[in-house]
Structure formats: structure tokens, C-alpha cells
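Below sits a lone chain in C-alpha cells, taken as the form predicted alone.
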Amino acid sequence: MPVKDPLSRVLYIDLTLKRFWVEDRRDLFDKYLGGTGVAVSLLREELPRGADPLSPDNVVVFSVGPFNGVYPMASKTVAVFKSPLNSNLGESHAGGRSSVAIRLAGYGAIVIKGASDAPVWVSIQDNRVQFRDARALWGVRSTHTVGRVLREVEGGHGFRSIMRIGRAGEKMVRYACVVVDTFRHFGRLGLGAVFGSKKLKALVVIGKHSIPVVDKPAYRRVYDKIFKSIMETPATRKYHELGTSENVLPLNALGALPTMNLKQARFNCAEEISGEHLAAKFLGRRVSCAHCPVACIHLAALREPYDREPYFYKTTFVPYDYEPIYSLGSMLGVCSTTGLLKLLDKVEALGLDAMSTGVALAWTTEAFERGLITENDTMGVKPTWGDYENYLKIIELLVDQPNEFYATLARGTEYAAKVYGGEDFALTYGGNEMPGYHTGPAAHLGFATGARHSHLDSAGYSYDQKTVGKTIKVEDMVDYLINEERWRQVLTSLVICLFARGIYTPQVVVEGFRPLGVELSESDLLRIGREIHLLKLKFKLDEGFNFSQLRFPKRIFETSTPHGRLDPSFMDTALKLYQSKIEEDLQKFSSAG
């Protein structure tokens, strides 16, 4: 890392006792480059092993790598804590101005410790920390009206990012999410509930710095290169013109489209929620992140008339991608289009993770069907395949909790199958809620076993659909998800949207550190993506977890995949032979100290 370059400041705040130092961590970024690498190291550093993940002693890291801010695509921040969703490794990425806003402000890595002990939003601008009263935001059921209002009270516009929780957060539904600018989020495993924990309401980030460059005449060269590739790749053209929303006919035709809680795998309404009929009947806008040329934030228009009013209407821009649509549309059988747009906007709205909220409404859904659970538990409402109208009802009951079942919903859909039962069809993976692809062995397989349950750690999707019609010998698959994860590790601490995986190939990335002062060879690169991935899975090993609890969902062995139905001993057999390889480098690594 060029001396110059602010990226190794790590500025540590302490919501307990209202304070904030900043320390030098080039140590970190030189050995992680930046992003989940340094992130996981901090979270390591800073977080007592054992920690209940919604009192003061857990830690939430955000970090960004050396490549925001300086390369297109380069857009993403990382957030790691522990997950009150399974006590364990979070880990959520996320978008909007936030990754360019850190960089600028001078900072690589935000570590924030402690609670406060009344409502506070912080607010950070250059080497100014303000730790601001946020009671009169306590409570405010929307993150559209607490982002109007930071938005009013703070400066630095076109400079900032704003992060904030909703209601969920504050009533802490373990799968809370945390709203950034508008339209991105940090979505996945419950951070919205871990700054409810904190009192934190918001973080507020004003970056006006520059980066050095070491060889700015090479920087262009490389920057040119970067940018035309993205301008003129197939891949970006589709995240541009239907955003990841065009995958709802594909995976449709292919019978890999979770619908009804996995009931079935196809859709028969699936083109009135597909990305085509969204942008041709109410695509509004496309909007980018920041330092992105893509715009592949597709917002949809939705009016509504004001009751009493004739030809008035209220117009609301709902963000769509194919997960939300997945979770709150075939999941749940909602066939209007509509329907679909006003339960994106109220998970919005209130906070929430909308791949949790969908799947937890499934299983719902289906646990009412089979009477392990009734209208006493659900208060009256009856959850059913299609009603968008209850569904809408239900979210807003699971954010108030206002009785024992949906307190125990709003603790996660592993959670509330252990009490009412039904784990049968209850689609979690390591407690995290199931990603939208049910393609094949490879996608489950990778959701159990990636370091954060995703469909984002290792692809698995990808490889099933390249090998539909193929024989799939099982050490081949479980080769590709380990050197697919290891790479993303690098990618992830560059920080680089994976959007553009295909563009920021090794080759690429070697490139573009030398003009930053720089020198890293593609084994380099190697190296490090496997020591970020083994220090993750040791973080996770070190708070409890246990390949050998791993379950695989029954459902998924009783709905047909591309692949047909997937074999219960060829799954268990490919899930050793993972644990087997990890826990054999584990021993290697930890060996070489």
C-alpha cells in the first residue's frame, strides 16, 4: 500500500462511552488488501469469543479495499458482526454512496463497539465524529421518512451516505436489515437488529478526500481498459437493461424458480412478475452507485389512489431485484404485480431482509395450511398463497410482535419451526433463510457450506446450470465452490461488486494495483483469497459452528431440480468430502502459523 494512501486508518468508535480514536492498521491491509479480509481480522481482534450477538460486547466492522473509489464497479462496502439471526459469522455487502463516502472520508475500516444508552445517530465528516440525540427518530416506522429527515439535517449532499434502520430494527426481528442511501441495503443476517441493539440509529458518512496515484498516465491506461470492458460486456448490458430481474424466466423454464415454499419449481404466473413485464409496464428509473456506469438499481412506479380522492394518485419508486421478487413472489404465489410492489415497499419500509421475510412467510404459509398453527396464532389473519393483502398484514404483526408466535417468527424461520414445527419445509441453511435457486446439488450444497449461506459465497447455481445434462462427478463440484469462494474473498477485499466478477479477472486485478505503487502476482492473489476464506471458517469454528449439524432442507429432495431430484446420499457424501478438504487446510494453515 503506497504510504500516502489513507485506506489503512481505521477509525473505531465507542457508542458506550461516546468516544473515537483512529488507529494505523497497514499491518491489516497489507496482509488482506481491505474489505471482508480486514474486516474478518477486526471482527476477530475486537468481538469476545462467545458474545451474545445483541448485547454491547458485539462489534460491527465496516471496510472497504483499495480498489473503491478509484476503479468503476469498485462500489460495495462489507459489513461483518455476529449474526443474531445464527450466532455466528455476519456478513453483508452493500452498495448505494457508502464504499466512496468511507474512502473519501479517509478511512478504510469503521469498527463500532459498544451501546448507547438512549437513541443516537453518528455522523462522521473528515476526522470529526458527532454522536447526535436520535430519540426524536425512535419509532419512526419508516426508513423513507428517517432518510428525508437526516438527509435535511446533515450536510455534504452528493458527498454522503446514509445508513439507517427501521422499525425492525429497533424491535430487533433478527433478520432486520440496515436501509443505505436509497435503494441498497445491508441486507442479509440481521445487522438492522444489531444497531437497534446499539440504540444506533443511523451512521452518517461525508467523504470529500482524494486517493493517491502513484502512475496516473498507467492509471488511465488500466481505468480505460476497465471501463470499456464493463461498457461493452453482455453481462453488464443485462444487469442495465432488466437488472437481475431477468432471471425470473429463465430459472422459470428451467424448473428452478422456488415457488409456494418449494411446493413446486415453476410458476404459472411467473411472467407477470418477470424483469419484461416489470420494465414494460413500470420501470420509472434506473439509478447507479456511486462510481458505477451499470445503473442496475431498477426502480419500479407504483401508483395508488388516495382514498376519496378521484384521479389523484400517490407514486411511490419501489426498488425490485430478483431475490425480493423471488422471496415475495413466487415463494408466497403472488400473482399481481401490484400486489408484489407493495410488499417490496413495506419491507422497505420497515427494515427488513426480504429474502428472510418471503421464506419466513412460506413456511408460515404452509405451517397454517398444515394446522401447526391457526388463527390464534396468526391473530386472526389467514396466510394464503397469493393474498398479498394478509401477507402485508402479517409483515406488520412479525415487526410489532405482539404476540408469542410472532415473536418467535420475528426470531427467524429455523427458529420458529424448532417450536411449532415443520423443519421439514422450513428452507434455511446455518439458520439464514434460502437464497431463490433451486438448479441443483451444487446450489444447496453451496448455500449450507459458504461462509455466509449464500448464493453469493460460491455460485453454485452457476455451476448447475453448465452442467444440466452432464454427469456431476461429486470432487469436481466441490473443487469448483472452494476455489470459487477463495477468489470472491478477493474480490470482496477490493472491495468489487460481483457484478463485474467476469471483468476483474487476476490478470486484471494485478494491473490495476501497480498503478497505485503496488506489485502482487496472480499466485499473491491466490494466497490471499485462501487465507480470507480459512479465517472466516476459523471465526465461524471458534463460535460454535459445526459442519456436522449442517442439514439439508427434506424439501429439497422432494421438488424435481434441472438435475431431477437430488439424491439424499449424493448430497450427504458431497458434504463431507467439503468438511473433509476445509478441516485438512485448516490443520495446514494453522500449522503455518
The other form holds:
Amino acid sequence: MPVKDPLSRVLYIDLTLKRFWVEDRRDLFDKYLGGTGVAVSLLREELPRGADPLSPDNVVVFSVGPFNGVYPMASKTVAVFKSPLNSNLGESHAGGRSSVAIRLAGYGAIVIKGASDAPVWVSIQDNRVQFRDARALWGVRSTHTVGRVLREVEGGHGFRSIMRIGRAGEKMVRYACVVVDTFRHFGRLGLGAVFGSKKLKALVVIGKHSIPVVDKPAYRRVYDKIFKSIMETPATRKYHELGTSENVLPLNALGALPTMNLKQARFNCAEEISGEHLAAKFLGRRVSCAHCPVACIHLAALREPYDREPYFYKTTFVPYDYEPIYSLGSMLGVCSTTGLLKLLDKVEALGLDAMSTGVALAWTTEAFERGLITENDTMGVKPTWGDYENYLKIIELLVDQPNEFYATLARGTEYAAKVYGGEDFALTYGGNEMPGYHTGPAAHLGFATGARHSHLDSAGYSYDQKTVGKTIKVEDMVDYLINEERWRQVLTSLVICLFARGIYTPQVVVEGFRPLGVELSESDLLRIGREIHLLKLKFKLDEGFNFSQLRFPKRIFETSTPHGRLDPSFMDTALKLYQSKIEEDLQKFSSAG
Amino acid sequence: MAKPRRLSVVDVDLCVGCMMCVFACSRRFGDGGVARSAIKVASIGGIERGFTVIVCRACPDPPCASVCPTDALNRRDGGGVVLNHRKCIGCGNCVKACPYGAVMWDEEANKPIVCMYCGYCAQYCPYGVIEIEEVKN
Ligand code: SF4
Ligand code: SF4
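Switch over from the form predicted alone to the form predicted in complex with the partner chain, please.
The next block holds the full complex; its first chain is the one shown before.
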């Protein structure tokens, strides 16, 4: 860990006792850098084995790393917790101003334990932590309003981060998210529901300190080198211009865009929901996370007339990215661009994970088509491909949970399919709803084996796209996924945005550490990456995860990928090989202490 | 002698709120973080409405200098002020006097921070929002 750096300070907050204290955990930061590595270690220490994710026993850890506040595009915060969606490791990353605020408030991690009896929000600035009465904010219709109120009452304008939940979190929908600084999210695996169970409405962090650097001229030199390569790489331009929504058309052309619950992998309305169309007709503003020059966050301006008042318009800014476009657009067969934007705005206002919500609605639609659920269950609403008005109603209902069906749907797609049937077309992996890539075997194997069951764990989609037209060797694919996931543990411990993975090569990371007074070699980094990966898997196994119980939804074998139809026995072999490699490695790891 | 310069906010609507300028200004002193930045970027009531870039605009008749009880802030040729650290007692009058809120505060040193018009930040602004310019007479 960098010398003279406040990074090793860990802030512990007990919501039950309304107490807080700081401990120096240099031991952990020396061993695992920060971010993911430190967060998972702290979770292992604090979480009672087998804890109920929605009980006061659950623990939330936010962590940043040595590069946050120091180098550009080190702009993410890692959150870990026990997930109420899959009852196992919950891990989610977000940007906005969160990482800079936490780091410059003088902390490397924040551990939140216990639960409050009445709604609170917690405000952190320097060494001061305040528990504030949030009863009046509980039940407020939109996360936008909550943000507006907190912006007014809190200080630190320009140097703060406001993380809050919406009604979905309060109602403990198991895939509720935490909205960060408007338009960024700890989206996946239900952190919002954990906040809700703790009666924690929001967390406000204000930080504007400096971070001491050992070799100042060298720091500026390395900084400039990184800055230059960010500005010169074509990826920066791509993320800035169209943003991640640039992927819609190429993935559609490739036949890898999951459509209508993956009955198809091409969408005839792809044009309407493409980054190009959104940019031309709706793009209103681009914004950036703190300390990132890319500005990939794209906001559409949705202009809607009021019914009763002529010439009176309401303009809403709606964030869009590839993933939510997939889940609430192509997956639901939504051809109307404004309809899609309304759906995106709805999940934003309620504080739901867009990906899980879309996949849950897609399953609902197909289950309805097949008669597994009826209008009795849906309370008269007919889920129909493309009918966004009805989807808007269903989203409200699954948050309010007025009957058995909606309460079940609020527990996630996998659970709902267990109750109502339709598991063959429930697109989930390890209890988490599937990301938007039907690119081939590596993507699906990655969703299954990745520690957070996310496309970002091991980027199988990228491997698939690079190997289109070639024969994939099982061994190569498995090795790629394992190695990629391990290197990513290093990046997310620093904590670098994964869009900068091309910039922060092992060599650049080594160079970046030097001015901070830290000597680490490339092989040290790879060793740490492996250890963090195994640490996460150990956590998962201890909490009941089992490779042999992983399943591939049958649907993925029915719809062709750019690599043709996937072969169940090939996937099974790959999964077994992955499992045996990990088990062997875990044994070595455990016997090495 | 070189003409006096000042930092100008050319087009604030281009600003994406990345804070690259804020980090650059503190890096003048070789550290990370933002504690010593003379420039600040904040949203105007939610980032969907855009940003405001707050920095000293080099007033020809600077109110901050008028209220300093120890004459620690001296008028600069071409507008704005230069801080004499030794004279400054950290009273904070200058902060209150600036209608733009452009006199920042270094919490770690308990002294004001005022832009010195070096232009370092502008080199890192990816979108041409801020530029250094010569002061027109
Ligand atoms: S011109 Fe120099 S002193 Fe002024 S804000 Fe920019 S970097 Fe800071
Ligand atoms: S660097 Fe430029 S775009 Fe970024 S916050 Fe500063 S003025 Fe705005």
C-alpha cells in the first residue's frame, strides 16, 4: 500500500447502535490492494456464515483503491454484500462521484452493519458521521426527488456523492439497485434491497482531501502518459460519441442480440433502439464520472406533452446504455424509442436494476403466452411483446407487490420460474438475470462461472466475437475466462473502470504504483489477481455455491449464435473442465495457507 | 514582459463534469486529490441540467483584496490577486467577499486558494471548456 496514504482507514458504521469507528487495516490493503480484494476480505470477516441477506446480519462494504483520486479513469467504487437475489456473493460496481468522494474523505473502505429501526440516511464528511432522520423521505415516489432534497440539505457541493434507493429498495424487490449521483448505479444483485432491509435510504459522502505522493515529478510524468494514451485510444472516442449503445447494431448484425426472451437473436426494430438513432434524435447531454475524461454517460431528452395543457411539455433526462437497451428494448420486443425511454425512466425512478427487470418481464411475457400464468395473476394486465404501456404497469405492480404473483416476481426470475414453471426459458445464471450477449459459448460459460455471474467478470462475449468463424478449443476458452477474470480482479481492486482495461496494462499498473512508493512486479499483480479470484470463489462455496448445480437455460441451445447452435455436451465439458481447474487451484491455494 | 493572462470559461455548455481540471490544479503541487484546487465544477441542480465551472475571473477591482485585513491579497497587474501566504491569517473574509465563490479554501492548510492563471488545468480539459487568454486592456 502507498506510504503516507489514508487509504488503509476503514470506516465502520453500525446502524443498529448508531455508532461509528475507524480502524487502520493496512494489513488488508497491503495484501489485496483495495477495491474488490479488500471488500471481499472485509465481508468474509464481518458476515456470519449463512446469514439471511435481508436481516440485520447482512453487511455492506464499499471499497476504493490506491489509484482512485490519483489517476484518470480510476473512477469506480466496489460494493459487496450478501445478495438477496441469489443468496450468495453480491458484488456491484458504480462510478459517478462515489469513488472520488470516499477516497478524498480519507477512507479506503466503508463497512455498514446492523439495521436501523426507523429510516435514516447517513452523511459522511471527514471524521464526522451523522445519522439523519429519513422518515419523511421513505415512500417518496422517485429517486430523482430524493436526490433533489438531499442536494439541498447537504453541503459539499461539487465534492460529494449521493447514493440512494427508491421504492423498489424500500419494498425489498430482490433486484433493486442503489442510484448513485443520478444515472449511475450499483445495479446488480440487489444492493438496493439490502439498503431497504436496513432502513438505509441514502448514503452521502463528501470528500475533498489530497493524496500524498512520494515521487511528485514521476507522478506527473506517469499521469501524463496515461492521460495521453486515454485521449489517443479509439475506444475513448467510441464510448464518448455513441456510448455503449453503439453495440446494438453490430450485435444485431452478428445475430447475438437477445430478442423477445431470446426466442431470436436478431431484432427487426434494432434500428429504432440503436445508439445511432438515439444520438441523432434524443441525445441531450453527455456527462462523465469524476476523474474520467471519456464522458460515456449518455442522457436522452424525452419531451412529452401534458394531456390537459396545450404547449406544455415536460422534459425528462433518461440515461441509456447498451445493457438496459437490451433488457427493456429488444428482450421485450419494444420498437418504440420513446416507449423504451419511458421504461428506462421508470426503473430509474423506482430504483430497479434494469437488466434483471427486463429479463423478468421477458420471462413473464412468455409464461403468459404459454398459459403458465394468467390474467388472474397479472391482475388484468396482458404482458405482450412491444406493449410498453403494459410493461410500465407491470413494473409498478412488481414493486408494490399487491398479490402473490407480483411478490413472487419481485424475488427474481429464477424463483418465479421455480414456482410457476418455465425454467427452460428463464434466462438466469447462478440466480442472476442474464446480460445481453448471445455471442457464443464463452459468453454463456462466463455468465455461469463468473463470480458475479456478469458479462464483466470474464468477457466471454469478447472471446466469442474474436473467434467467429473459427473452431473454439474448450481448453483455450476456459483458460481465457479464468485468466481474464483474474486480471480483472486487479483492475477492480485499484479501482479502474473496465472501459480503461486497454490502457491499464500490467506494465502501466506497475509504473503507476512507483511514484506512490510501492514496488510491485507484474507477476506480483497476477498472483494477487489469482488470490482475490480464489478468495471470492471460496466465499461462494462456503455460502453454498456449487459448480455441479449450475445450469444452462435450455433456451440458449434453441436459438442460434454467431457460432451456430450451442452444443449442450460441449458446454457441459467446458463447465466440468472449468470446475476441475478451479478445484485443483483452490486446493493448492488452501494448502499454501 | 509577457502580457498578464487569465483563465477563461469559453463555453460552459460543453462541460461534462469530469473534474479533470480540478485534479490538474491540485497536481500542480505534485499530489493527488483536490485539496488545493482553485477551480471547482459542480452540477447546477442535478447533472442533467449541466455544470458550472467556478474559477477566479481576474476582476480588475477585486472585492476579495478589499476585505483582507492584513493585505495578504495583492492586486495583480491585469486583474485578480496574488496571495502572500505569510501575511494571511486564515480569517476567510475573502471567501465571503467573492460573488462567484471563486476563492476556494484549503482545509488542510487553512488558507485561501486563488487561481494563479497558469493554465495547467486547461491542458487537461478534453472538451475545450476552459482556456488561458491574454487580458485585454
Ligand atoms: S489556471 Fe492554474 S491555478 Fe488557475 S485553476 Fe487552472 S491550474 Fe489552477
Ligand atoms: S476538464 Fe473541462 S469538461 Fe472536465 S470538468 Fe473541467 S471544464 Fe468541465
